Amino acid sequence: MSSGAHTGSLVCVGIGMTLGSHLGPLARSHIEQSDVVFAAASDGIVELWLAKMHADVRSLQPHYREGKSRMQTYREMVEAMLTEVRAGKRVCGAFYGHPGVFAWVPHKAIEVARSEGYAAHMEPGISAEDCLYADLGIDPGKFGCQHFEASQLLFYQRRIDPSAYLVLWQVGVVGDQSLKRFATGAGYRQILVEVLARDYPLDHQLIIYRTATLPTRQPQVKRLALSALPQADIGMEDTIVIPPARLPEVDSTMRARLSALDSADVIDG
């Protein structure tokens, strides 16, 4: 090991979704006080903003390349951060949104750092999910809310409850088995529609949602029928929200059991 063995550390922080608006005091402190900052941001503007807080900000974006497996890219990102940790430096990974939501690299980097004896932890941030609830006026406690990475509905036999909200992430690359693409086409989304049509009518309205990443912009909200999804313009930043298609079914048996318990409590009291 190097002379800096176990003196290095790693913290992965979330910088939120909207530039400058979502960064918490603790995350800012970690960015400012670290020895080196690795940035996994949505665009170059965010990296320039981070550079105003720290003199040594290194972008992780160059690891991406068309036709290159994203898993290889992710492993290279982890190694880039861990190399500096092993050199005895205080390393901060600044990640778009929440560093633990749809982000393999922060979880893996922290796991590896801890396994090698280094201090490592995660600080949460405001995610696209948080913005979604606010922008669309959704309370996940009202009907319940299910979240799936869209490809999971094609790769596995998952159970959907159409009486709850359904949120689908990364629909722009749905069905990609290679991990090398940055987009999949209408044919892949058509298969997704066929899966969803098992639980939703084709004329059921869904929402394509994109969070605002700059304070001067508004969130993008488009509504269309499920049947129109294959032809829709959907990018990596877009999330699909499917509202409930029916009311929850009452479980009369369980309600009767609960009523019996209520009556027993009154008698015992």
The other form holds:
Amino acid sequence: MSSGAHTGSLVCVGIGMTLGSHLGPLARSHIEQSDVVFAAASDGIVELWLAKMHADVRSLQPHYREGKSRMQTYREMVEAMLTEVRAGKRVCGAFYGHPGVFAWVPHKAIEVARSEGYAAHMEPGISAEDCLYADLGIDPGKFGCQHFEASQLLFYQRRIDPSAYLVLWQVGVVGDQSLKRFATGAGYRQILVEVLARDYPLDHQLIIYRTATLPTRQPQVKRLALSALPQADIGMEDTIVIPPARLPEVDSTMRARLSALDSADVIDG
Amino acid sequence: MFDVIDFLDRVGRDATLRNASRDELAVALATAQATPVLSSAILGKDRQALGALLGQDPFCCYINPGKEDEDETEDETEEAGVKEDSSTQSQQTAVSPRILHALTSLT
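The structure above corresponds to the form predicted alone; please give the structure of the form predicted together with its partner chain next.
The next block holds the full complex; its first chain is the one shown before.
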């Protein structure tokens, strides 16, 4: 417990993606030792698993409602946790995957708790990103890897490097400006295809990837052409991975400058 | 008595069970004395059916907005009681105070 004037504290931990497989010992310890645990799990079975680790696990799931802005939902989740922190409790937010990866709520809760003088920190977990590197055999260091929340490609003018991997998150709600929907349809994904077609040919092969959340299942990997994306069945848990469409261009100017430095080093040395 | 959550936890932790074949998993379920209904749902790899058996509805798992900075900017503006025309708003959105703060803190 914090030794400062504020006795409440907050830790947001990642429970990983797969039930039983990914939860680290430190995250488990935080769950077990907290006064209250707030759970944002990927499904109800995972939440039942968390409930076995602590007597007071409170689901954040009831805050969601179709037709209600997810921003409002997220703020309510932050407030639910902060209310207990302010009451002097050691609070643990247990979030599926990594609590800091494509997860607004944990970052905001920690920011608010700290601004009010409470001890607050994050413990990492195994995210869907980590899983896809393993399951798809991708090394982000080979060509580079860009990650975008899919809607951001439509809401803003972003620049894509097609010589690197591109990973798109939350494609199931791409283009939802209201933040009030749990799914958007083919028309929205068609606009996404039009944006992506600026940098990729329509026959470029994409991967729809879904991590296994239950240990009795395996990851789902579907491959399809960019042009087929609007008609694809894409759910909340799916992530789109777009492999590079071309090799990186050689920067001859910079290489020449580096060579000049190399030569100067040899002379100086 | 068979506890399905304990069973799943054990499968998740066990290097052999995690990648077991359907037959191997069936043996593990039988050994654990799983009920036929639960065994069927697990072996069928039907997460929704298993969730329904355990009284769990499908979850929403989005915890990230696509355009938080605009919302935050709007909130901050509302809180400050400031009214702006659309051109000013779009400028503020382009480089919001939060983004400026974030960029500054990186340097």
